[in-house]
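Take a look at this single chain, the form predicted alone, given in structure tokens.
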Amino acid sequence: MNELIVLFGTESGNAELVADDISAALQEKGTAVRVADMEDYAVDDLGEADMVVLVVSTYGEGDLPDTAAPFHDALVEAKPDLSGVRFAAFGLGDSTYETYNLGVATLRATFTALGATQIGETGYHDADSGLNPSDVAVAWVSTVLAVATPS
């Protein structure tokens, strides 16, 4: 693998440092990464990376949050062909919302119906359990990369 993007989208913060996390742990496995707010992506440059991992909370009513809108809305407009991209999503939201992690689901959506290819399971982090965001994050990274880069 040459080089895998971490696209975050982030309202508050916490997907930000969620795709930092992930950036460091696969660095110190010895895999390229860069890490890049989708606010800032341009969607013409996705078929650039060797893997996009898509990481992103879900905000108000089931919706994307302000950073990640502008690149999902770019997506839809343009209908890029994404057939040779592969993409692992992990999103953050709170089970007690009945909009619990539908940033994610809108995400991936639109990746598959544009042709990318999911690699491993979607990850998802719920607020509600307590548990610390970037170590669920970490953990599943780790196995979606392990389907990835089968030995």
Ligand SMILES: Cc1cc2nc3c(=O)[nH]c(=O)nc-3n(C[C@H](O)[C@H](O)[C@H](O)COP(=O)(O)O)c2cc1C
The other form holds:
Amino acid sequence: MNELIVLFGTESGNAELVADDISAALQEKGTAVRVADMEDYAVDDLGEADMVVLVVSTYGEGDLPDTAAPFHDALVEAKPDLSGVRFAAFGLGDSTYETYNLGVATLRATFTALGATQIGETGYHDADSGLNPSDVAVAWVSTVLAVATPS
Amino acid sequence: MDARTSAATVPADCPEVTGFLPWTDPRFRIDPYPYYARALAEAPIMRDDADGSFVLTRYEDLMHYGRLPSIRIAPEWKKAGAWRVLLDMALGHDEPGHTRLRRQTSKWFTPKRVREWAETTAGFTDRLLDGLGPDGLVDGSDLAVEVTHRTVCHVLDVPADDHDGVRRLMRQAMPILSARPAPRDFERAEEALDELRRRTAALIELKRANPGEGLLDSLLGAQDRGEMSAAEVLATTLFFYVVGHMDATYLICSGLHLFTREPELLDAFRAHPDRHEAFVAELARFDAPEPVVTRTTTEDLVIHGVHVPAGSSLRLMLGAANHDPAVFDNPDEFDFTRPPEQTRNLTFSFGSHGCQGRLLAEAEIRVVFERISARYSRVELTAEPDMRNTDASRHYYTLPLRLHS
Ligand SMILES: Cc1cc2nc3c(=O)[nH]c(=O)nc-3n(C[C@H](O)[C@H](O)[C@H](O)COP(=O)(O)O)c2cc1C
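So that was the form predicted alone. Now I'd like the form predicted in complex with the named molecule, please.
Below, the chain from earlier opens the complete complex, with every other chain and molecule after it.
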């Protein structure tokens, strides 16, 4: 693989930390990784990476976090062709909400509708589980990448 | 008999709360846990004849009823005397105002920022410890108040020269949140909040004259862009300024006190750096500084067979739920090796109103213990601590210690 982009959208910083930790774990294994904030990322650039790892939380009442909403709006508006894009998706939420992890579901649906191909299963962190989000995410990303790069 | 299944036929039992949780009994205020245990086992819902509120203790019930969309927080702060000032900040709002205001401060308490703040806490702690005499005598609560207040002032970017004054005013303002406030508690809280409002206004004025890069600067920026009102900036600033030291200090004291009673815990803490976060989480579960939150119902509910009319207050006993045997094995034991699903606690409240400073508080507590355990072998109690608790807020007035090198 060439380069992998970990794109995060966060409200209180957990997704940012998870993105950093995913990136560190992948770099340790020799994968070239770049971390970017959805807030500073132009949707037109989505084609440039071999693979995009989306890491996003849910906020408000099942909404995307503040830093991800404009990115999502831009996708919906500009409708870029993502048929060349492969992505994996990880959501952070809290299962005590009825709207558990709706944020990542929204983003995933939009990516798929624009032609992107999802690799592996969507990963989830549940704040109610008592588990560390980065531990869950790093374990998840290694199974996803095993799918992405069959040996 | 299960109250839920019998609800339709038998009018469920709803005992008066003070038979289980005697709010003003000094024994209850010092150690509520045996009382909570009995309520958890025998009385899942209780009524309070004094004010018509209903009291819940079980973890599952708090998580369910405390998070119903029909449950509101704002009416409770309207009734909270001088604390109605919080109606102008996130904690006093229901949606959508809550999320709008919470967003103005969330980026200041992210895991990344908190790493940065924790380093300043470590610096403040070391400086205070450097200043101790050769006898190692220190008051644990003074130490904790000073480092935590300095840290939150650093986040706000305001002067931190008055931790003692802020603590004194908060001691005056907190008793009103009890289920049984005394009449003069209202006056004393008004007085304290008036003074805290004046001080906060002065901080804002000072900040306008000397802009910087702190949380308060960011709030004032939001005000200038029309995203927050002046009253919202004042209330939000006041809140962080006055609570920054409070519950974090209680938990630091509670941990230091525990180290004096069980010295091997200090050795275990030192020996297991990978368990430091779990240790702090267990400390928070073990003894919550503010063991109760209240909410107002806006629809009729039937809870364990008991009819709870719309407009009732619910007292949600976080401190009891933290010791619910349905969730925690040996709930009254301090055990920092619990499995992940038993490290959950409701001490920082839950749901969307969960404490925004939680990560900061947890980091501060951890850092103070890390500095002390790195520099000292043992923590000794030199006199009985002076604790002044109500049913709703726990507080160390003094915690006289000797730190042994
Ligand atoms: C005000 C608020 C609203 C939330 N709403 C939801 C929600 O609707 N669904 C969900 O699954 N999680 C919800 N959560 C939980 C967060 O998604 C969870 O805490 C996550 O770890 C936050 O990640 P972040 O720091 O990257 O934003 C909410 C949290 C807060 C504080």
